[in-house]
Partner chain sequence: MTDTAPMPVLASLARDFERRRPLAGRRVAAALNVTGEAARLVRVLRAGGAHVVVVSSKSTTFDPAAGREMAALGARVLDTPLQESDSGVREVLDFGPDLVVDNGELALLWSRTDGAPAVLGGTAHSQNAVKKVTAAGGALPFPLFSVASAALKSAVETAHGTGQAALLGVLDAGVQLAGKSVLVVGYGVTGRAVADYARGCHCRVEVAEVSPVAALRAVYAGHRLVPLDSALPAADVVITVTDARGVLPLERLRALKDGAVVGGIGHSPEEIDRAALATAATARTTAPGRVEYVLDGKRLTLLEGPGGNHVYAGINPPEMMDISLALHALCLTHLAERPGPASASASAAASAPERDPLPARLLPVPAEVEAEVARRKLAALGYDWPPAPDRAASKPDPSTEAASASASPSAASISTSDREAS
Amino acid sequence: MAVAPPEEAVAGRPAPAVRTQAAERARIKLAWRQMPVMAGLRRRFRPEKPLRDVRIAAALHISPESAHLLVALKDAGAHILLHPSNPRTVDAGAVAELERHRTIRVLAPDPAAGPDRLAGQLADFRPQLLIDNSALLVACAERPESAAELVGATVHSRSGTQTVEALAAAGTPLAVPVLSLVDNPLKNTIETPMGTGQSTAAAVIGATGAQLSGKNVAVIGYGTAGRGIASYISSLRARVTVVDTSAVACLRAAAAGHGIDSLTNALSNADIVIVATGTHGVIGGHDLDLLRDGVVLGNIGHYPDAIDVPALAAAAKRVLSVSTGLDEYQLPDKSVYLLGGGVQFNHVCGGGNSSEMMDLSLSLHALCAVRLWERRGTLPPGLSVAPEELTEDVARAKLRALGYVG
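Assuming the form predicted together with its partner chain, can you produce the structure of this chain alone?
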């Protein structure tokens, strides 16, 4: 019997309960306090105005943290057009905060609108800089007049760098420099493993109230995020079993002291299953037989279909919303608890990566934007990594904020 998943699970982050405007601002400001590097940049940008009257289009999840970046760019003198990269992750308080600023325009999230709408908006805006996942680059490629005044772009997702490479391969390379934060060491070795590791463990505990110690936890996928998760979860005294198709990743996991096993065995033995891959269709309907009664299942990977939620719903007699971001699927012979409706549950059930961690890559975006503008016309076109000295500037500022002088 097919049962539609409850509304909340589909909508992702639920609308916050009615809160006063002052309380919402306090929440945003607390996040900003935890972003001392960005706060330092704002102090520097306000008098210097390094981006005076520069038009910047940004594709970002709308969160208190990304709002801080946009306000910093505004402080630097920029005019900003913000495209929400995922309508499900729009934080209403952050939108309200951004609307206080005249030079920041937030496009209304509209899941139904096609890419044409964005392309049209960009053609009108004529951005000079982009802060992108890949949507803006794709839209510019569609309407080349959008990019007539473009000077450069920063990208923060693998799909962004792939878009740049695809455009080059298609014989229409971008004529502007693109700085990639994808393989940046701050992100790769600190923000992702520490941020995702902590937010994932916190979200599991927060949503279920489970005691992790002594539990069998299956971590599916042992990349940068999976390693962070396995490390945090095992520090909380759970037994971690890693599943990965790469022998190299599995040897790494074994050497780190984790168990490794087949997907089938890991699913059969797990109390908690965390999917941390970059692929589709990891757990399908035919895997449901393997799961234990009471298993907790969640996905932190990019693709919402890593867990086949429709198949789970089809197998369920009943679906109950247990708490924010946690649904109980009552199958004939067992209950399966799904975190975050199958989408990134560390965002849905918790606040995602901590503001303190996001401070690193978002501040680097700001510095890269300034670099692209100040050296416009001199940087080589095409993809390159975010400059090492800017990465070091961010690290140094963070160390100072943490109380280390140097």
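Next up, can you give the form predicted on its own of this protein, since the form predicted together with its partner chain came first?
Nothing else is written out below except the one chain.
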């Protein structure tokens, strides 16, 4: 299988401009300006130091937005250890800001390393709080001594809550409170549908240059993210077809004006396929024959094996790098364009959700961390939702920043 030369050499395209360190910092500063709730928390935390000398381990997408959360926690007095939750979504500028200018330790991404290596790093760090996408919880389960001083945790994703539930089902529940933001209204009615909807549409357009109006777009999965994606894509005049295993989800999609169909039919007719299920093995090698020539294929879910990329690579005669985050797989009878290497392409091809949207849940993480520490030893262990009063605090602060007073 031949692989194309680097992007800058493809089709005579000039090399992308290299940002200076000053430009990188200016980009991050702009993102932080667009996060007024977090900025307000930092102003409050600096004199109060509510997390003085608390050790916090975090596993997150490393972005300008998550970097702002970590800086806010440091302003609150905490010591931070950051693990990249996905090596493909690491923003180099954010890493440089954290390590060079904020002296926050960032672990090097290592896709081949298992949970035992991370567990060893946690055991050395002795975290008292976690902010997790699931990797830290798995590592703590592998080596319980890693969690010996743990007071509590927050989880950002559905995979995180599933990890907590799986540990409980296996008889190894965490003996600390775990606050979930997954079903919080800031996240599941605003940030995920609107933020992911916009970032997904922007990533498709940015990577491919496609005009979405008139395109047949299959959205596989009509959960919180899928609903937002379908809404944004259809607002750009694309023809959206939804696939979901739930009859209720399909009925909701039909009521929203979308088409509904089987996976086989949807794949056969789609110009663009977006997997938004957050599950494994959605599109396998046996589905490749269904795809049209020139189809654009991408996954925004947490699991990198939602699309069987090895099967796609094995079937290809040649793979070409077309643009940042977009590869052409030349099969014997067609070309398939894969976004983001099969992983969360709204992060890989774009920058993930907007700073304004991420301001909501990340600010809530900061407030939940303070709550867990201040009330340590008094909160019940196990999974629970983020407190309603903290959610209201974030919403009010955002409204004030938007100019709504009252």
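Numbering follows the first chain given and starts at 1. Everything numeric in this text was worked out from a predicted model, so none of it was measured.
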Legend entry - Which entry of L339, V370, A266, S355 falls at the hinge, with the rigid parts compared between these two forms: S355
Legend entry - Whole-degree rotation of one rigid part against the other between these two forms: 9
